[in-house]
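Heads up, the chain below is alone and in the form predicted alone; it's given as structure tokens.
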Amino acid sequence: MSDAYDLVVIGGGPGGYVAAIRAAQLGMKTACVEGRGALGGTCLNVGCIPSKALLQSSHHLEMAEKEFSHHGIDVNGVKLNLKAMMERKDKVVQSLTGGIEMLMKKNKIDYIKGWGRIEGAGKVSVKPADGKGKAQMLETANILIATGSEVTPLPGVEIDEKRIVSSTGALSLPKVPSRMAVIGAGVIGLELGSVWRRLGSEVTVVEFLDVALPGMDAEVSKQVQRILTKQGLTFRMKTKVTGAKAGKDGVTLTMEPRDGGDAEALKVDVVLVAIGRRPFTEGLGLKEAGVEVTDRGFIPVDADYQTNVEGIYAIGDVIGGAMLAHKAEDEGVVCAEIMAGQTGHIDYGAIPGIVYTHPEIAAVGKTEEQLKKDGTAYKVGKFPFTANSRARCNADADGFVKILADAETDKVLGCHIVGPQAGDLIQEVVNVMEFGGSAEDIARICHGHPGLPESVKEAALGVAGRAIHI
């Protein structure tokens, strides 16, 4: 069977399905190939969406157990129904994946369930997802690789998704482990570690580096580790994991100090491996098609997201950079527009990163450490949520807003937030940065009172040393 398309997208995650929709809007005959059996990729099926559902549910449980009484609400006999919590999470995922299928039909995109392989420029074969039947051959003017990423393995630690789990297994544990070890103090480790800690597990986070959330502003990292420690997480920093052995009664995790010292063992019920992700390109036929790949598995592209082979493009996690769903979505839109003869661009310096622990953490632009390394003269404005009236009303006042601005031009260079609804608050600063705005621009905008966004305004005022409420 042979079909002719203007574009075949391999991968139905955030980057792939969004690119397919934008291409269809632009009049391109489009197909989207996905072998998972459900659209939405890792993010929707076993990543950011189910994890956020569990983060909210577990937060509600902890609020009922520990915080309601402070509000004059007496609740007796609160208990966890893990089965119901997991069912709710699954329903959220199912409703969203079904919604994407409806968008495919609405935009007249052919959704082909199967595993795509590039057979050369202009040709994609699709093997049925169930492995039965013959492969379907698609002819197309353009091919877009949007296959995302997979869990990075750790030598000596074999994932079985039962006792030793990846983020996928950690989203579906049948019972709350008494003790859990999380290898990696990055975004995934801290979010899922927070979920199971709230549900009753004793969680130890083991990190090779010196700080949690490596790569974030150092002050943010220190504050986050301090807050999460207070909440009950235990951190073992500068520690190297050397192995993990699963048995009937749990897992023995072996580790040693990174900088030298005696080895030790930690006995837990479940180990979560969360040391990062790597590009997923297995079975795509890239080598045979002549597509260049780096030694780390990433696909180099030019300014138009085209690989070294004409007509073959790539976006999202497979091309490197921030492994974020919204970054992949924007790349998908711009890439489709370029294919259609339009122009587009992305300001990679204005892409926010968010961690959905409690409190949330959000960042955009440069950190203080990066600015110092670059030799950039900058000013800092910082405002604590303890001085924000809405945060105090909500009894949710941990953290701060920090804005970094150019010392001469006042242009906003970065913003870092630890606090309530940080992921929403950061967007104001993202918008200002996209328009090349200054801290003074934010400071002169009227913010509603009482509101959490007032903390952003106060931090902007602080850049000029004129914050009002501190």
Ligand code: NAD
Contents of the next structure:
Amino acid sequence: MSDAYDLVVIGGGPGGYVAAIRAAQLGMKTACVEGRGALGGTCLNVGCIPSKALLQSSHHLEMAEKEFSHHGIDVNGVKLNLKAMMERKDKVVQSLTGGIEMLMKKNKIDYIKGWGRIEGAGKVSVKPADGKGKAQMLETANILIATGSEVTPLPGVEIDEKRIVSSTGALSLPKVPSRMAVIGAGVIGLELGSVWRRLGSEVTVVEFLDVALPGMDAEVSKQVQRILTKQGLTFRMKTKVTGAKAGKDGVTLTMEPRDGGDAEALKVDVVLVAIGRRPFTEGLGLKEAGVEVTDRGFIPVDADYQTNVEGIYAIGDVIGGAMLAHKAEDEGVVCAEIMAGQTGHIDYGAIPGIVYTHPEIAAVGKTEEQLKKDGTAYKVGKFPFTANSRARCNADADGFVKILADAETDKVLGCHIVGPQAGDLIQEVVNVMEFGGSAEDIARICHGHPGLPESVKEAALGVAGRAIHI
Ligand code: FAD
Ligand code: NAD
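Form predicted in complex with this ligand, following the form predicted alone:
The complete assembly is shown below, putting the previous chain first.
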């Protein structure tokens, strides 16, 4: 058929829209189907972007309230205007999602509004998002599933997005809750818990395991919990939530020690459920199309991102692995290139993960625990920000840089940073790792002074036991 597509992408998140743009750049006639009414997916609409906008605004408030005076700046009458803060956040989201719509036009991609369903190889039906009107049928050589993920529910804790909220509700609360409970000391729990604590809530984080940010380097997890506790977050570790009941005057959260002990109740105004996310494939018609899913609902793919059905591909959160926007984007690019007959590759060992608390937390590669488990002989170089002149000028010196390198070859195997602008600092190490570089390579590169990146250089020098400033 002459008006058939080369590619129909289902889902307009960072995985889907980026794949569509790359496919169009490669000359493929492409459509992108999105049901939520705006492009950008979870990330732009209810994830990365609104959360970072609120993290930045609430950080400014905290600086004005608590830190400016240390710099000799007296400010009186600092006051939160939550409505204005939320409006600014919404504007940031709207401008960015609108920008993606422009990119679709620029690349001559058909943005088709509605919910897509696979009707067999090469066929996608699109139902209008409002449920009204007839479904449209698209014919295509290839289908790419990029439908992302949704909040994992917790039995006994029913989300109403008002008093018992997911991250989506927590990004738009109309007033600052006096008391807030966060279930899960993961990325969302710590980021959004930090936002509401800064805005005035008394925040208790309830975590089933004995560490915050499980999976991160253990030293990082410990340090982060210590710093956030100092900032005013209360952690209840090794604690199991058994239920939550919303009443007129708040929510009663019931919990008990994970390893046995007395049950207790915590009275709060808002509960945030942040215990992870699960793949979203509802209404896609996967079973009928013969596309396999794992017992946890993820879509398995081969090295070319192709599912078990020829011509049907999948990328992003829906295939599992790190649920990160940049991982989804990179998969989108590589998958489109493979469809166009090119070769593509992602180094999954060099994908950075960043938590945008203050200080930030950033990690790439292996943790010490993983290296020990693998039996890899390694060396450690560590440098505290208290010994970095720029961090001291900025009065922002909590945390450290830790570089892990192979004991024999000196190749960088991992880097873990807690500290100011950790998310930007880690990129240098990601680049070195992608080029197969060593700690010595970083240590020999000239770093501008006074600068936070000098901490990375000093940690790299530390691998060989020759840091200068400590
Ligand atoms: P998604 O972004 O989920 O997009 C999938 C899209 O598909 C959705 O828009 C959905 O409406 C649409 N869709 C689903 N089914 C259909 C269908 N049948 N038809 C049509 N459309 C459909 N990651 C980071 O890297 N950095 C961060 O700072 C960060 N912060 C986050 C903060 C929060 C609060 C949350 C919840 C997540 C955050 N993430 C962050 C994770 C990030 O949002 C995801 O990893 C990323 O959005 C995954 O991209 P994706 O394209 O796979 O899926
Ligand atoms: P997460 O996996 O980061 O953390 C979930 C936490 O909840 C874990 O600590 C886990 O042990 C705990 N938990 C699980 N079940 C529990 C229970 N019943 N009771 C108490 N604690 C329980 O998940 P998340 O914070 O919901 O985030 C979801 C995804 O979104 C993550 O995979 C993350 O990659 C992504 N995300 C990324 C960023 C970022 O990159 N900055 C920000 C937000 C979200």
